[in-house]
Structure formats: C-alpha cells, structure tokens
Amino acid sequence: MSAHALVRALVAPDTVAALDEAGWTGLLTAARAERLLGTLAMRLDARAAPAGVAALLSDAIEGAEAERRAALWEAEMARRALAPIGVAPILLKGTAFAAAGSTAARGRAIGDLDILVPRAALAAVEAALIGAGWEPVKTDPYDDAYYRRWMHELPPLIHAERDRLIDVHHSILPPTARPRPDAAALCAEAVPLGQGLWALAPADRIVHAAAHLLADGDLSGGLRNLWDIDRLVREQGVAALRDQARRHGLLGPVRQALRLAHRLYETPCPDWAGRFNGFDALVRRRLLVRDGWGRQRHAATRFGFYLRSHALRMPPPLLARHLAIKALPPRWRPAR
C-alpha cells in the first residue's frame, strides 16, 4: 500500500468502486495525511461510497468550504491593514487560487495566509500588520534574526483575535538558494483579482508551485503541490511557462514538476519538459511514501530528501553554523 491509491482515485474517481474496507482506510488516511481529503471528496461521488465514508466525505467538503471562506476573509483583513500604506497584497498559494476562482481551490486545504510584497515595503508592511492586531510568533532572538537575514519572508505573525498566521514574503525562495527568482518582476507582473487583491501572473503561479515543491523543501505533502500544478496546467496551459521559468532560474524544477505531474496525474506535458528519468523515479517514491494507515515509511528516503532540502536552501558552511546554533539551548544562542 502507498499513496498511489490516492493518486489513482484523484485521476480516475470510478476506481474507488473496487475498494474494500482496508482499501478505503488506506485511501482516506493517505488523503488526510497529504491534506487532500477535501479535494478527494470533491472528486468522488459520495453516493457511490459506503455510508460511513460518504458522511466523512461530506464533512470534508464542508470543512474545505469553511477554510476557503476563512482564507478569503483573512486576505481581506490583510488588504484593509495595508491599504493605508499603499501596498496591495499579492496572494500566494491556496488563497490566491480561491480568490482567482481556480479549480485548484476546489476542496483544497488552506492554512496560513501567504502574501508577497516588495522588499522595500517590508518594514512598513510589518508595522501596519502589527498595528492591525497581528503579533510575532518567533520569540527567540536568533530565530527572528535568522528569518530577517536569510529567509525570503518575515518571521511569521499571528492575529491575536482570529488566531490566523500570515507569512509575508519578499521572494519565493531564500536569498541563499542557488536559483535567484526575479522578485521585482514577480511583483511588477502580478495581476488584479478584484476588490483590491492581486495574484502572481498565471505562469508565475506554476513557477512558484514548482519552486515550493522541488527547490524549497523535503517534499512532505508534495502530492498536494503537484495536484495544484496539474489543475493550473489544465486550466491555463503552458504557453508562457518555459520563458518565465527560465527567467526566474527555475526551468529545471518546472520541467521536473511537469514530468512528475504527467506520470502521476496524467497532466498534459510539453515536449520541452524532457523524459522521465532516474531521479524523477526517486522523487516519485518520496511522494508516495505512505502505508495502509497513511503513515510515512521509507525513513532513509525521507531523511535523504530532508538533507537535500537544507542543502538547496543554503551553502554548507552557513547551514553547518545554523544547525550548530540551533543545537544550543536558547539562552546560549547569539542574538544574530
């Protein structure tokens, strides 16, 4: 058993008709672990599922709709907070898909609010959000300084009353990563969604999703990111995608994301994405590491990709220094 059953059900919902009790357990636990339960529920016809499963799927759809409304409300709250300083938030990830009415948002789990703003506006944006009720989450001075110096986002903030996190980005990858996306171009070419909200240009949404999946993490929960890419490609095509990916130094991750999406979700794939290779097969194995209860397995594979994710984010000397400091008790860590 692996998450392959989940992939198969998303691509061809009729295949769930052959599932027995253990099969449903594996499917639903994998979907919950990958934060794709709402998406799966929207894809399946609950009437064809056992009664208990149908009720669970119905709850998942209601939960996803509640998350969608909450995400859009939080985006509106951020817009109102930033309007006095003349900054329009550029929505990222799930909230952007929901605000744009994309099929990628159908049933999608949406957690934190992620926004992109020009780097020059970071200080004013942070002050405006704190003035509107958001509070810093990182209380350790070293963690706070680490975000500000080495990351592509401010330390996360949480709203004191609504208990919702906001991540304020000034780029889509850390400045220490090898690819150097043109953050100014991402902001300049963002498109309006109405009501004062903005999103990345359509091709840049796929570039960002591929960067998030393959150049900025250990692939945990990667099936959801890949499903986002599948939906976006089917919805808007790939006409400008290669040029935009090359412009941001992310052609490699975009090509690999397309090959993986094609292999797992049968996503239309352009010739320029290249052929599925041995490393793609290893990534595919990492994406599917689930047992019959939705638990991750293949510890060696997961640890290897965990190390790789850190190596992608920063050069080895800086990474070694950071890990050494993090190993110290908080009171012994330097403030910077």
Contents of the next structure:
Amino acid sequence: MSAHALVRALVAPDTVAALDEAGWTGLLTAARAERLLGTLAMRLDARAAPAGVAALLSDAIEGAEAERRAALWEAEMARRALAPIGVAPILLKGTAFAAAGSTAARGRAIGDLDILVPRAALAAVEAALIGAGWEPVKTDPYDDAYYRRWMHELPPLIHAERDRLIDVHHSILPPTARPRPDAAALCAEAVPLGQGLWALAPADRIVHAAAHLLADGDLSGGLRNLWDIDRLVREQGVAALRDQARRHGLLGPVRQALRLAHRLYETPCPDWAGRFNGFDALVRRRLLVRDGWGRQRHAATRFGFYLRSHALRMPPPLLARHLAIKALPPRWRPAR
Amino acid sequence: MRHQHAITVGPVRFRIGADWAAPIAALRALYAGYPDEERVPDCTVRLTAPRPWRRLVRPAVTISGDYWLPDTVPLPLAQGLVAAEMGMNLQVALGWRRHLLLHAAALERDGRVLLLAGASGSGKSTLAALLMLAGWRFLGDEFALVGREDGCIHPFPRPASLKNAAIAVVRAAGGVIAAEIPGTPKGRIGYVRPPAAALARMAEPAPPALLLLPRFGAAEAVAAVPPSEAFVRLTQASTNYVALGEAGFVALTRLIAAVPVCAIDYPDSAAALRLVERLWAEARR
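Now that you have shown the form predicted alone, what about the form predicted together with its partner chain?
The complete assembly is shown below, putting the previous chain first.
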C-alpha cells in the first residue's frame, strides 16, 4: 500500500534509503495523488534519492514555491478588492499557513483561495469581488441557490483573467450541520499577519482543519489535511485548543483528528484526546486508500464516507430532497 | 494495473497502465525500438474503465494519471492507443517543469533547429512529417522542449500524429503509417514512427535557428512577425509558461531574441516545403 509508504516517508524521511525503483514509483505516485509531493520533497534529502528521483523532487519544490507565490498574490488581490468596502479578508488553510510562515506551508500545494468574512458583509463582498473581475463558476440555478441557502460559503467565484478560484466563507461548517461553530467569534479573534492580511487565531486554525477533515468532507485529501494538523500542533502546541474546540462544538472532531494524527504522523497528543477506537481505525483505512498507481481502493469504505459526509452536512429530509434533485437533469431542477 | 508498459521519450519516462491488453500491445508496437532503461518514471498514465462493467460491456477508456482534467469523455476501447497518446500529452502538458513547453513541431538540420508553432489544424504535424521524410532529424511534432539553462531544443520524438487528409498526403510522399484509428473525436488519426536515426539521437539537443507560424489553406504569403507579437503568441502556445513563472519568461524571451519569426500561409504542401527551404536558407545566411 503506497499511502502507508507515503506516511512512513513523511514521518521518518531516512527510511526512503531502503526503497527500490518500484518503491519510489509507488511513493511518488501516491504523494502526487494526495497532493503531498512538494511536502514530501521538502522533508526528504534529495541527495539520498536516485538521480531521476532527485530531479522530480526538485521539480516539486519549485512547483510548490510557484504555488505559494501565486497564492499570496491572489490573497493580495482579494485584499485590494475588499479594501474599499472596509472588509479585511481572513485567510484560511494553505494561503493562511503560507502568509503566516507556518511549517505547514513548507512544500504545500495551494489551489483555491479560501477566505472568511463576517456574514453581514457577504453581499457587499460578493459585489466587490465581481466588480474586481471575479465571476460565478456555477451556472446551474439550483446549485447557486443551494449554496446561498444551505452552505457556509458563497457559490465559488473564478477570476476571469487569472483563472483562480475564490471560496468566500461566512462560517467553517454548513448551517445545517449539527455542530454550530461561533463564526462571529472566529472573525472577532482573528489575528493580523501584516501587510493587511489576517488569519484565524492559532488554535482556531487547528479547529478549522479538524472540522474540514472530519465533520464536513468525505475525507478525500485527508492525509494532507492531517499533515497540516500535525505541523500546527508541533509548532504551536495545544494550549488553548480544547477550550476553543468545545466553544465551537467541535471537541469531538478535534479529539479524533489528534488521535489520527498521533497514529499516522506520531503527532504529540494530549490525554484529553482519548484512545484510538474502532471508528478511528475505519477513518484511518479511508485515509490510506491510495495504491501505487495513485488510484483509490476500498470502494465500499469510500462510498460509506461519502454518504456520511452528506449526512453530517444536513438533516435527512433535506438530504433526501437534495440528492433527489441532483439526480435530475439540470433543466428539470427547480431554481430553489 | 493489470497491463502496463514503460516508455522513454527524450528526457521523459512514462509509465502507462491499462485495464485491457489491447492499448498496451498497440503502444508496445508503436514505440518498439525506443530505448529502455530502469528508471523511476516521471509520469504515470492510467487507462481505466469509467465503471467496472465497462471493462467488458461497451468497453470505454477513461484517461487519468498524475494529472487529469474534469469532464473528459471516455473513448471507445478501439481508440485505446489515441487515449494513451492523449494521456501522455496531458501528463507532460500539466506536469512537466524541466523545460519550457511549446505546442510546436521541431526538426533539425546542420545542427540547428526549425520550430513550427501553430494551433491544431495549422498543418504543423503534416509539415513536420514531410520534412522528416525529406531527411530532417525529427525532434517532435507535439511539444518542443526549450532548455531552461541552454536555450536549446531538446528532442521529444513521439510518433507524429496526422489527421484525416494529412494521412494520404504523407503516404503519397512515401511515409509509412504505423497505426491508423478511424472515428476519433478529431476524425481519422494516423501515427508515423520517427526513423531509427531520430531515436538514436534523442538525447542530443540543438540550438534553434528559425521559428515559423504555418497556416494551411490560404494563398502563399510570408510575413515577418515582430518579437513582441511572437512573444505573446508563444505564451499562448505554451502549456507551462505560467507555471514556470520567471524561468518561463527568461526561456521564452531568449528564444524570441535568438531566432527570426515568420508567419507563412500556404495552399498545399509543395508550396510549404518550398517556403521552408527558402526561409531556412535566408535564416542560415
């Protein structure tokens, strides 16, 4: 299982010395598939790698550096677009780690720009972004209405010239999910990073990563998410984490994320995270599905988590309605 | 993957895996004689069924790998070779960083390289195949690899891919079509294998001497293209110019500064070959 090899190489980079050609191939393919190749390349000593591999690793480092630069530029573009309406965007995830100089950003792939803004400012933010050249991605009226009514973010926007997506969040979980994070507190306690950029308070960054990993998605890309958590925990400790997690109704996901990070990445783990249990083992299995060709195995496990991700996002009647409408061809879907 | 094959073309080592034997067998035949080496592959291509039963019932090939594009339509299994070629193109276009990539054909004579850049349908592949038959060394008809350090064009000699009427044109000029696949999204596709000499020298780069922007189907005309316009057109003809950032800018400006650039319109291949010979002679003076 190549995802195991990836986790092992991230935790103990020296162990790659024992890899043969097939081992390297599987490791690099899984790392690419999990979007962790740049991270892996920064962890490894390229000198210990065979010649062809060293070139691939250096490509990955260069690519990650280009992504970091582009991500910070995109953040600056958003800052400029929102400055006239007096909104300072709070950066989330990869861009926030890069702007904060966190070790989680070392080699990290960064795709879309994710920002958090106060809910009351949403309409003004959307108008300002559209005025500055962003345009809607979703053309289906049902999808658009669905985002606006049920999601914790606006329908995604893409910049017409730079071709970069922005996700504008007003919270870190959908309003239909059971945990109710205090979005106003997340905004109020955000910290400045300099040059007009802001990020969540350090503990809240871990809370958000755990919410994103375990209370929202179907766990695809989870190894990278968990690696973020590992880096953040090692960097800043867990001092305020328990109280913040409880305050946002996310103590369960945060505890589970810590248990998983400890089991996979040997992350230091406080006692209050509890003991690794049977469900944790199932999540771990879901996280490690990649084979040496970058394919996802364990279709049943993945499907189970896909259903679960939807069930966590919304109550059953709403979910049933949503899935039924999504099964229709677009022209038969209601607009709302 | 159940069936697999590894191929080295120039600096790139591919690993292609498939659910079926047929596309892999077709690849082995098309790439027979390419050098083999034990090396960790740079690019992985996967040819898989969109659903498990589609391996057998109305078999269809989905293209993926290290990189993929959303919403790609699967091809029927009979077009598995085309899917493999598209998959290899996709991995290079989206993932390769060691050279600046131009969507261009490249041929070498007397130690210098002629570049033919143009959109699909401009006739560059046909022209490249004809020049190859006329004795030019074939460096590739899909991607020209511009060295970031040396500014040279590095060979990437995949089989030349011809479409529709071009197949008969190249055949009439004495070319051998190694594989022919009808009914693809781009019509009938034929592949021409590079001669053994091109494969034997595929690690040998050469400096560029002339860049032509061919356009098939118009009255014969030649127009010098100013560097500023050539630059903009080539940024659009590059799949990794943006990803490379400053390195891409440096490589492209150096290329533009090093070679004359001409747009050529031509009504038929005889006129095109005549134009190329004339402009090549002028460029070498």
